[in-house]
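Take a look at this single chain, the form predicted alone, given in structure tokens.
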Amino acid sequence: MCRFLAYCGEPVFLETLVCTPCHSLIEQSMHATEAKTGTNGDGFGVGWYSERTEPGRYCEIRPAWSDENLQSICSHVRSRLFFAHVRAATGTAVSRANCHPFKAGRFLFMHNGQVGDWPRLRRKVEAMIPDELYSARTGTTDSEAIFLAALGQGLERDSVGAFQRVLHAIRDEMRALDITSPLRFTATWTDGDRIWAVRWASDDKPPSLYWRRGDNGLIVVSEPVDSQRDQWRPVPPGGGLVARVGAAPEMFRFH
């Protein structure tokens, strides 16, 4: 499983998150704590808006730990939005276009979790990618499809509901299938004014999701970055958050 973060509120240097605490991204990229594997050395990729709509991105399938480039970015780049990602492949290539943050327009998407026997869905869920949409499809895993399977049904309009009728969908073809692995779906999005993050699994058993309130604005993280565990709070399983940039977040029900 993946480890990453996303922050909304006051600008304020990447680094500050992703390099700098004692457990930061880059730290979890070789010994996180709370993943199946300790070790997410497949890839990384940051996405930060600024002052344009459309937010900026950087993803390499260098290990994090590993690439100069991205401790520079991030002690050059402050944002007031911006997400953070480090991947452990789940069977599909290591590549650039395989590496979170996925980006569609003004949108943002990180995603920490699994489609059971993906190589058995996988046309069936591309399929749920309008032809509109199909030509930003550049990669081959199971997390963009269903980001862009959710931009097709209305994730401007109404973004949980969007992600729900997909994934309402995928366990569906699952039964059919007779699948038994899980569907797991740990995962945040943003707008580039709103942040989504929600915590949800078929099994019950989703990947770790927390939050808190910092001195500059809100951290959205899959383990804590510091050492004052009793300060975040965790996402519980069909759980969400959805925050406004120098808001507070409002908890709502994921199913």
The other form holds:
Protein chains: 4
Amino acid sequence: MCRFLAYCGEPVFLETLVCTPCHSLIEQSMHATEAKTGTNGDGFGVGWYSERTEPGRYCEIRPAWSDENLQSICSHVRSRLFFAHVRAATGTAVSRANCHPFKAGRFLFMHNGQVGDWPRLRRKVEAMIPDELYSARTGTTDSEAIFLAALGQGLERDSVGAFQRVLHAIRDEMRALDITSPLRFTATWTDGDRIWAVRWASDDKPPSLYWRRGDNGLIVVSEPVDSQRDQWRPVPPGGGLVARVGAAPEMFRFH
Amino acid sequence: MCRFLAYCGEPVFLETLVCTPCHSLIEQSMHATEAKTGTNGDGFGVGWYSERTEPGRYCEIRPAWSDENLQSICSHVRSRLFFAHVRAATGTAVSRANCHPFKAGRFLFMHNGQVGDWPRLRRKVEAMIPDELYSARTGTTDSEAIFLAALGQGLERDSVGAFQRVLHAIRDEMRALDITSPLRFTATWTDGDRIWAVRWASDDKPPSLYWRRGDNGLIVVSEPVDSQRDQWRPVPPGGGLVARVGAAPEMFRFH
Amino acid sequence: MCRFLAYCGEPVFLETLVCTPCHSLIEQSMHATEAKTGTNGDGFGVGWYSERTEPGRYCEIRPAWSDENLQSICSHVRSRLFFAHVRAATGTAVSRANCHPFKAGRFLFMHNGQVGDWPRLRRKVEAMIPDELYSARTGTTDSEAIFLAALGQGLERDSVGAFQRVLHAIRDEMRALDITSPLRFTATWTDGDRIWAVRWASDDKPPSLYWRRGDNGLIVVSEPVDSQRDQWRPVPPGGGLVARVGAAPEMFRFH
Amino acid sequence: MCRFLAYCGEPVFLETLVCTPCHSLIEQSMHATEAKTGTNGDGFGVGWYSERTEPGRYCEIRPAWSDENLQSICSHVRSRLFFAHVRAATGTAVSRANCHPFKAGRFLFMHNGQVGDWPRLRRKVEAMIPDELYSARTGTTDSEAIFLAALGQGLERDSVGAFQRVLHAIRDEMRALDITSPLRFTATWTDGDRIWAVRWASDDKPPSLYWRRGDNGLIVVSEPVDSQRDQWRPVPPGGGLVARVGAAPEMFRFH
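Next, report the structure of the form predicted in complex with a further copy of the same chain; the form predicted alone has already been given.
Starting with the chain above, the whole complex follows.
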């Protein structure tokens, strides 16, 4: 399990959400309250869009709470759209290659959840990655494999459908192997223009997902970063939203 | 605050105490139960005596819970006397130079506690380090400075007295500066032959300290590593013990 | 390209060969003289056999020349059989998962060389890894993939034949894809009892390989670690040797 | 010895100078040509000014040549004034705290050179750091100590004079201790508005220093980053320059 945050709106310093709030993502790296694991100290990452098409990215294997570089970068980088993630590893190594957000071209992707019995399924899911993207597979997580597989399923044209097709294919494999542990997929991704976020699981326990309108834009999180609990709306299980700078978010079904 | 463990007795693999027990030091790195901070993820270290006079040492800035090297070293190094420490930083940086156990010649030292208002006192305590040891000052912690200062006070001949003299000198400085936050010193050190451990604070809250006879030797810990709570004896505030392979530990007063 | 060293014989401290000699492996991490790249600063690893069947391992992403832990471990670990490696990455990331020696059960493996056009071949070579070993694939190097594939080809019973079968299969794939860049394989592996070392390339430029009898045992290296050049015998291209503690090494052909 | 680069002018991406040129600073981290040591792999750092008064900073202990974060940050951060440094340690540990550029308030500082017999002088130079800055002393290098001492000598009002006073004081200490190894100080610093750079040594071997007008601004370097050798002007021994965005640099004597 992990904790993540996505923002789009007026350009703000990353620290506004990542470092400063009382229950900021950095605070959640040590004391998450709605996660299975309170400690999310197995690496972290931030990704942001500047004036280039592809996003910048900084990720590291240390806990977010003690990294001076993260503080400095968040204090000096201002962005209209950024992602941040703190990781709690579920069986795969702590390495930069396993840190979210994952990046491919102009896309970023973050995942909170897991593929049940991943060691048995890994090969099957990696087989869904198209050849031309296979050298972009640098780590061993289920998350990165799902992302690359979705790119192969047309993520650039129909990202919601692409992830759905991948998840359906994984469920088919799970059934074929009689794997009963769940597939959970609370995730968010962006093309640098829109942010999608979905909350889904094959059982009835998809990891939490919230959103709110902040002073300057829209925020999507695993759990609220401030104490204004009534401002945060949960995304229901099987739900999703898509947002864009300056427009109201649209809700959709995801299953 | 931190968690530590010291062992002397029949040579055993480090993993026997550091990794394997239900509440092992590695487990305590994520879930300490008697510490102010449950997470001790700001680096770690192990030191052990082999056939050489000076101990070996492995320390790293990552959390102990995810370090494959630590697991491997603990599974392959067998020692009659070893120290292990997981750190929760209290204001100084996460760096190897700030990881315990500290080493000087044949000595190792670990500390759990803190010097109140350290930024104001640092210079005073560093001034207690003798010239010939000053280049051994590689980090910025109060712990390392106290250790080096004690070496200057005759730690090699009278280690208990040396630490007492240093702590008294620090209290004098604290009084002179009107510093009211406490000086806490639960610590353990060794010359490779004997282990000393003390529990003391200028207020009534010295960090916890326990010891027990295990199957093969004596174990000193911040908090018990197994579930046999009745086998562990607390060291009282203002108390200390000194142990040696094959002999019963002796208790003493420390103030 | 990389530099490596393997030893079997009387138990000696690792430092005897890894740190102390004038052209030790640590020295070669900064100033290799027979390698394409003089700097081998992309991580390192040591593996050693103690009283357990499986070897211990310490690897890190920093350059070997500045790692205090490596010095300390090499000064305190004594072994009858150990491997050490300093890495110069050829296209894959600097990560622990990509550091040699690779370990599987009681085996260790180190490689100096490369598979031409690896990004195109990676998927093919990974397909040679048997299902039950696939979760042991933690990195992205050609070296680890070859090792795991060889395990699938019977490395435990016939290690020389197993590697030959894998290399032949890779060459077949290279031909099928019209890949003309070479396949180079100077490598060494061990089961904890015997050390094998081979020098081979599909072109006429296999990386160098030497061996000598030292004071206490047999040493196999990428390039000599001391200045007694006349004591070191090159392994010829297409050649290999197998050694065991206390016995004369045997030479064989490898192609 | 180390290699560094400073820029002021039109806002450009850091990569323009740090990553892209044929002999960029990243290239110099592995293959410096005018340094005593060709390898500058003991950590690195970049500092840049954005819209805030204080600069941002990213430094790491890995070699610059393999750090994906450095590449990404340099590709996405655009600045009108930035510093970059690759380190070759001369006796002190490889740690973030020892990486340049050092930062204090709105100032950045980088040094190439060394204080002869530093272990004996360290205490004397640290004594020059004023109390209120002492807690900013996080590492053990001569460079950081000189910088903090200069802050105590009025760096904010008269930075050239402040460094001169510190260097003179150090030379006095060296004479008093009969230290004959040289004091070398090729350095650059900035307040976020102007860049100063000086080249000086107590012997006749001050490390090299060059500057040129580039397409968009002024560049100061340890050694040229491109092949247009005739565009680069050496700063003479005992010389210095001060530059500001949009103005011609002024030369001065420094001794």
